[in-house]
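Just the one chain here, laid out as structure tokens, in the form predicted on its own.
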Amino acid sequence: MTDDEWVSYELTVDGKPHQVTARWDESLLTVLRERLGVRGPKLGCAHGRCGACTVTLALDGESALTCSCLLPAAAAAGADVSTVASLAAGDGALSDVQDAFLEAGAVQCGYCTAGMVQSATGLLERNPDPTRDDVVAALYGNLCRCTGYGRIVEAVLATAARRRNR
């Protein structure tokens, strides 16, 4: 491997800055998991179809859910990356979305849960009063092979209802 295949850049992950040196073509998921030890996002399909690797990427005032398996990490240089770990409170208390997933039994093996929770959180930030169809559409890119989607959709709708009643 030659020196020109390596690049250095900064990423902020879950609020903590990191200086990264990695091959230019390593995916954001590889850098998160293998270089930075961030275990929330998972490798599922490696084709951006299952959503297990979903993170929120913020750069230049814009943020979006991103399949971290598809994005070269160097392309995210200078970005803020938020994983499921950033959703919990400082004292470790789960977010309301995470709590709702537990209460609804919307987790089984848990492999897809981080991506599901990221997508659900993103939906509720954009649309605090989603319909069932909105939730289904928002979770379209997230696959679950264990629980089915009924309990997951119910968890998202329950979170929205609780937020409205605060």
The other form holds:
Amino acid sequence: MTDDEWVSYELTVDGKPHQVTARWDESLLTVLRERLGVRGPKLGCAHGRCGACTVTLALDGESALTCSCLLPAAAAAGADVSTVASLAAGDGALSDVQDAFLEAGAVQCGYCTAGMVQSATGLLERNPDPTRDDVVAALYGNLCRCTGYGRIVEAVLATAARRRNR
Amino acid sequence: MLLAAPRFALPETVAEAVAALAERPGAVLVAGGTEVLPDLLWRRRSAAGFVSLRRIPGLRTVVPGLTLGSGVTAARLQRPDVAAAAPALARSAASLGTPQVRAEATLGGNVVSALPYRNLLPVLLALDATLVLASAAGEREVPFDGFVLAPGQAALRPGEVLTAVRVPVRTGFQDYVKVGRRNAQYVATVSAAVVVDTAERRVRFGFGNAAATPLRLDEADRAATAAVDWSTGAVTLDGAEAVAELVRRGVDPPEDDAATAAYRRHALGVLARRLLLRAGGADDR
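Can you return the structure of this protein in the form predicted together with its partner chain rather than the form predicted on its own?
What follows is the entire complex, opening with the chain shown before.
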């Protein structure tokens, strides 16, 4: 590896600022997992199908759920990245979406769960009263190889119902 | 410039991007990254560096009328302003990848990837879109029709950057349909777009995976234009079937693991007939 391979920039991940030095072609997922030890986002298909690597990327005043495996990390220099780790409270208590996943038995092998929970959380922020079709559409980019979709959709609907009754 | 390294540049203007590309031989322009990163991983492409277009605000703008920056994302194309001005473009963007991919995948990336099955390309053909290209030599504007030379090969000159896509706003029916191997997250086996221009009384199709490059068929467009009763907007079944026959005869579809050429030829006829009947207000079929 020659010296000209490296790029340095800042990234904030789950509220914590980091100075990153990585190869020019590393994806955001690689930087999160291999450089910063952030293990919520997973490597699944590596081409934008499975959503196991989903993170929330806040950059230049816009915020969106995106596949961290597809984005060159250096292009996100200065970004604020939120992973599943930012959903739980500081004391370790799970978010209501995470609790609902456990209660509904929506977690089998768990590989897709971080991405699923983030897509579900994003949906409920945009749309507090989703229909079943809305939930299915919001989870379109998250694949579950255990095919636990029924219980996953139930968990999201249950969270929405519980928030409405709160 | 937000970042400049020997093999990576993060420009904030098109001029900076053009200069950064010239200074980095073998570097690849990356917009959203949704195609380039998998291509590098699966070794379908090599690169000696990246010049990222991700942080150039001027490329992410939508100007009514309609000029779309090349960095406008597929998710942005789904929003109501674009959907009102170019409904077929919004429809095709809505079935591109997944929500996470649409958040990063760009209009410009879809165009420059130049693959015959890319979602947005048949729509840009049917809409008669033009492309704005910038380089150190200045700016030029070319029709999208003819821009794709071969699968994966666009008529970009060395050092040139696609900065915007101009889409004429038409009044009339528009739609986009595609057929894939399954019902979710599918790449088009074949696709088709139709744009009806009620002002000029003209129908124009664009087809995806109907040939080595996105395809337009003058004969089918003429027949479709003739098949519309312009006083009522109605289309007869016979008229639509005649157009379908011209489409089946005019296409030269690829044959691959996803489908045979014969299947694609048949399906493209079905899609053309379906789109024209929808344009005529017929029940969906």
